[in-house]
Structures are given as C-alpha cells and as structure tokens.
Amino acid sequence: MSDNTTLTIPALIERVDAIFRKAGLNEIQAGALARVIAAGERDACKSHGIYRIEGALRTVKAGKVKPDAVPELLLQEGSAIVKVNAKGGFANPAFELALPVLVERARSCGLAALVINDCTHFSALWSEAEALAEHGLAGLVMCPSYATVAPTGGNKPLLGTNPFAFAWPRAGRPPYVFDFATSVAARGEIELHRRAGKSLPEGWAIDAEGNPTTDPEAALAGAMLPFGGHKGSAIGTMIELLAGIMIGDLTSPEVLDYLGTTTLAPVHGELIIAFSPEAFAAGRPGNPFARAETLFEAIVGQGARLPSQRRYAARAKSEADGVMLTDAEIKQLERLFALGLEAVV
C-alpha cells in the first residue's frame, strides 16, 4: 500500500485555496497563496510549498496580516514607477495586481519599477520573476525580511535573508532564473532541518553567544550567516536600502521589533524592477535574446548547469504526472482544513 498521494496541480490549489478561505481569507488574498504554493510545491521547492501554510494562519491569527485585503494601484501617468498599497495583505495578490501595468510601462519606458508596500512576505521571489520573462521581459525582484542574518564580523541577527530573484526570458523554453537569500541558506532551510533532527553544513550559522553552531536550535535562537562573507553582507544591506528604505518601507530590524517573533510570515515592501531587453539593445548589433542564447550555450557546453533546471525538470514531471505528497502531507492539509486558524498557535 503506497503511502504516497498524487494530485493534479489544479486539485492542490482548490485544496490549499479552501483552507485559506475556511480560515478567513477573502478570494483573493487566498488565491494567490494558493496558487504560490502550488507552484512550490510542483517545482519540488518543499520549503516553499505547504509547509508555509501553518506561518500564515499562524500570521493571520496574530493579527499581523489582514485576511480580507483589498490591495490598490497607485498609478502616475507617464511615470516609470508603479506603486500598490497591499493593504496590509499579502504581497502576492498586490503583485498580481500590478503585474499588467508594470509590463504595459517596461515596455513603453524600457524600464520600469513596481513598488509594493505594507504587504506581509510570503514564499519565493522566482514566481514574481518568471511572471515577467513570461511576457519577455528580464526582471530583478528583492524585499527584506526580519533580522536574523549577522552582517560579516557581527555577532547579533540585524539583517533579513534579503531574497534576490533575476530572470531572462527564452524563447519555447523556461527562462533563465536564480533566486536565492542573501544568507548562506533560507531560514526555511533551517527549520526543515530541525524539523528531520538533522545537523547544519558549517558555516550556515552561529549561536546567540557568537559562536559557530550547526544545531539548528541554536542557529535559529542565533544568527545566520551571510553567503560569501562580506559580498553577500554587502548585497544585504543593499536590498535594506533599496528595497526598505528606498520605498519608505520597513528594514528588517524594524520588521522584528513590529512583529517581535520570527514564527510568522514578515511585513515590510517589496521592489520588482523590468527591463525591456529590446529598448536597452535597439541601435546596436544584434539580437540581445540570441546573444544571450550564445552566452547559455557556451555555460552548458563547459558541463555546467544553469540555475532553475531541476526546478524546471521537476515541474515537467509534475505536469505529467501529478504532485506526489505524504501520507502525512495530505494528513497535514486535511486537519489544516478541519481546524483551520485553531491548527495553530
């Protein structure tokens, strides 16, 4: 007797979607969370697929994100910047949102910036990518998060994991994606590892006295690390003052003192940038999609392995065949279902 469940994609967002409405979640705020983890959970992503679920009842429960938001474009004629209130909801249906005009003025201006504010963080930032190489655009997406990343040479949590997602579009084929923290692994990655009672690589965190640590207990009531030492401490502070500072939003450390807990989903803004790669090419020989197409070939001809393609090929199974969960996961679904905002505490 398996003790696996295949769904198709479209029966596991109907599932994920019916807990979010039974918890209090207007359609559209618990469509697009839906549709999110879903997608996680299609592209074998299982830190960002339902394991994210219980931190937004647990969020919504607390109060820290509103269930029925309506989130608002903010338009300008003639400007390059897109600007939409989440409302204090979620960051995904403010995205959603904003996507068709943010396209519409890349295309007119070249370039051009979306900014969402007072929108609670949830999942990955390569949804929000893709979603612009789909209408052939490249795309740089970042946001802070709470502070629970020491700068290099600190000892005390004072950035986010600062994620940074790019991509670029390819034609008939999945575009060239990356997204990763800013911290040597999401946090995400920690809890899972506490989760199976499995020990940290070093390097990945430090304790709360300072000192290196791979017990997962310990990095969590710690620090992470930064990755690359000092560039990736730098990159972080970067995405503080662009995508914090910049849209008159939260930093990660005001993040944690508004929250005071990192058990559940962070409230801060959000900056998507698009570029036009045609605008920024035209007047200059040839074609910036089969240049890079070129660049791309020669990366695989030397061996090596462009980012996102266990993601992709991981999708292509799950397109054919279904989402494979655990007996536990489906159990996991069904009492989230059952009790919805009581599951949590």
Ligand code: PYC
Given for the second form:
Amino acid sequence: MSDNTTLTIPALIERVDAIFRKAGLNEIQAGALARVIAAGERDACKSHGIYRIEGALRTVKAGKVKPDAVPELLLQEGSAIVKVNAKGGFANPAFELALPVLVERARSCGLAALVINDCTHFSALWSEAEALAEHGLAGLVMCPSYATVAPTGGNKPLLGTNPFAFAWPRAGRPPYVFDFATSVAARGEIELHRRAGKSLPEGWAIDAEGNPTTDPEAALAGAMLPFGGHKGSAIGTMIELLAGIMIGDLTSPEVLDYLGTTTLAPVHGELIIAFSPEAFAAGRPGNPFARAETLFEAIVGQGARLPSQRRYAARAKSEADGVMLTDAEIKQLERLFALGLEAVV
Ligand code: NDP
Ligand code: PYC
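Can you now output the form predicted together with this ligand? The one shown was the form predicted on its own.
All chains and molecules follow, beginning with the one already shown.
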C-alpha cells in the first residue's frame, strides 16, 4: 500500500478551498488562501503549505480574523501610494484586489507602493513578488510578524521573523525571486522540526535563558536569531519601521501583545513596492533586462544557483506529476474538512 497520494494542483486548491468554505470563510478569502497554500505545496515550500491551514482556522476560531471580510481599495487619483484595507481579513485577497491598480500606477509613475492594512498574514511572500514580475515589474515585499527574534546582542524576542522578498522579471523565463525570513530560518521551520522530533541546526535559536539551543521546544519558548548577525537584525528592524510604523500598522511586539500567543496567524500590515525597470533606466545606456541576464549568466556560470531555482524545479514536477502528500497529510485534510473549526483548539 502506498504511503503517498498525488493530487493535481487544481484538486489540491479545491480541497483547501472546501476546508475554508466549510469553516465559514467567504469565497474571496477562501479562494485566495487556497491558491497561496496550494502554491506552497506545489513549489515544495512545506513551511507555508497545508501545514498553515490549522493556524488559519485557529485564528478564525479565536475571532482574530474576519472570515467574511471584503477588502476595500482606498484610492487617491494619480498617487503612487495605493492603499487597501483588508478589513480584518487575510492579506491575500487584499493583495489580489489591489494588484491591477498597483501595476497600473507603477507603470505610469515608474514606481508605486501598495500598503495593505488591518490584515492577517501567514503566507510566503514569493507569490506576491512573482505576481509583480509577471507584469514586467521588479518588486520588493515585506511585513513584520510577531516578536520571536532577539536583536543581535539582545536575548529576548522583539523583532519578527520579518520576511523580505524581491523579484526581477525575465523574458521567457520565470523571474529571479528571493524570499526569506530575516531570522536564520522561518518560525514554521522550527515548528516542523518540533513535529518531526528533529534537532535544530546550531545557530538558529536561544532558549529562555539566552543560551544557544538546538531543541525546537526550547527555541519556541526562547528566541530565534537574526540571519547574518547585526545585518539581519538591522534589516528586520527596517521592516518593522517601513512595514509597521510607517504604514500605521502594528510592529511585531505589538502584534504579540495583541494576540498574546504565536499559535495564531499574525495581524499587521504589509508593504509592497513595484518598480518599472524601463522607467528607471530610461536615457541610460543598455537595456536593463538584457544587462540583468548577463549578471544571472555570470552567477550561474560559476556553478552557483539562482534563488527560486529549487522552487521552480519543484513546480515543474508538480505540474507534470501532481503534488504528492503523505497519507497523514491527506488524513489531516479530511479531518479539517469534516470537523471545520471543531478540529482546532
Ligand atoms: P530559505 O532559507 O529556505 O530560502 C530563502 C531563499 O533563498 C529562497 O528564495 C531560496 O530559493 C533561496 N536559496 C536557498 N538556498 C539557496 C542557494 N544555495 N542558492 C541560491 N538561493 C538559495 O527561507 P526561509 O526559511 O528564511 O523562509 C521561508 C519562507 O517563509 C519564505 O517564503 C518567507 O516568505 C516565509 N515567511 C513568512 C513569514 C510571514 O510572516 N508571512 C515570516 C517568515 C517567513 P529556493 O526556494 O529555490 O530554495
Ligand atoms: O514562518 O516565521 C514564520 C511565519 C510567521 C508568520 C508566518 N510565517
């Protein structure tokens, strides 16, 4: 008997969508969540795949996210700042609603920013960065999370794992995209290590007394560490400033105060900046896209790989063969569908 089941990508989206619809989410919330979660599985990004469904349902059950929210665009004619209020719902439908306006403004102004306020956010950022690149734009995406990371030199959780993604469009190829937590690893990775009974690599976390630990339980009770020491600590702080304070939304410590736990998905804002490479390069020698290709070829020419190559390879396999889930994962999907919000505490 097989230990795995293969689902087509549309079938996986349908299953995840059905779980959320049954749990009371409206069509736009459930649809956007199902697409981003299935994309995580499709691209072998397990820390932001179906494992996140439970946390999203827990957040609905706790009354910290509105399952029937309808995001609202707040537009100022001609402004390069596009705002969307998620109205207490998830960030993903708000992004989907605002994307066409962001693209149009970035093309007309050369750059534009999208501010998403009052949202719950648990997903990987690459899907949003990629969406910009699909429109020929470069993009930066960032958001806080909740206080789980000690600043370098400190020993208590303060910053979030604050993800940061960048995309650059490439003609006829998937875009150059990187997307990472500004902690050594995403918190989801720590949780997956805990569930699998595995030790963490050294250097990921400290315990509640501030001592280095490789025990996931001790790490979850203590603090994670920024990537690259003071450099990641400063970038994480920049994200608190730009995607928290500057946009009038919560910082990671404020999110933790509000939720009182890291078992729910964090509630905050998000900042997305889109650039038109042609507009920036206008009047200067060389085609920016051709010059970027020369750079990418030189990177790959040294035997290095581009970020997202692993993901794109996983995507190609999933598109050809379907997404493979273990029997335990399939049972969990069935359980979440059958029990809805009763499945989570
Ligand atoms: P990883 O360290 O796993 O990967 C980070 C990036 O580096 C990816 O783009 C990856 O590409 C690339 N990469 C990895 N190895 C190499 C290599 N050898 N050469 C070139 N590029 C490489 O990410 P994290 O664990 O830090 O984050 C995982 C996810 O968690 C992110 O998607 C992030 O958005 C999400 N997250 C979300 C949060 C939220 O609040 N919503 C909070 C924190 C994280 P590839 O994928 O192809 O391997
Ligand atoms: O993996 O660090 C993480 C995370 C926090 C919120 C969503 N993902």
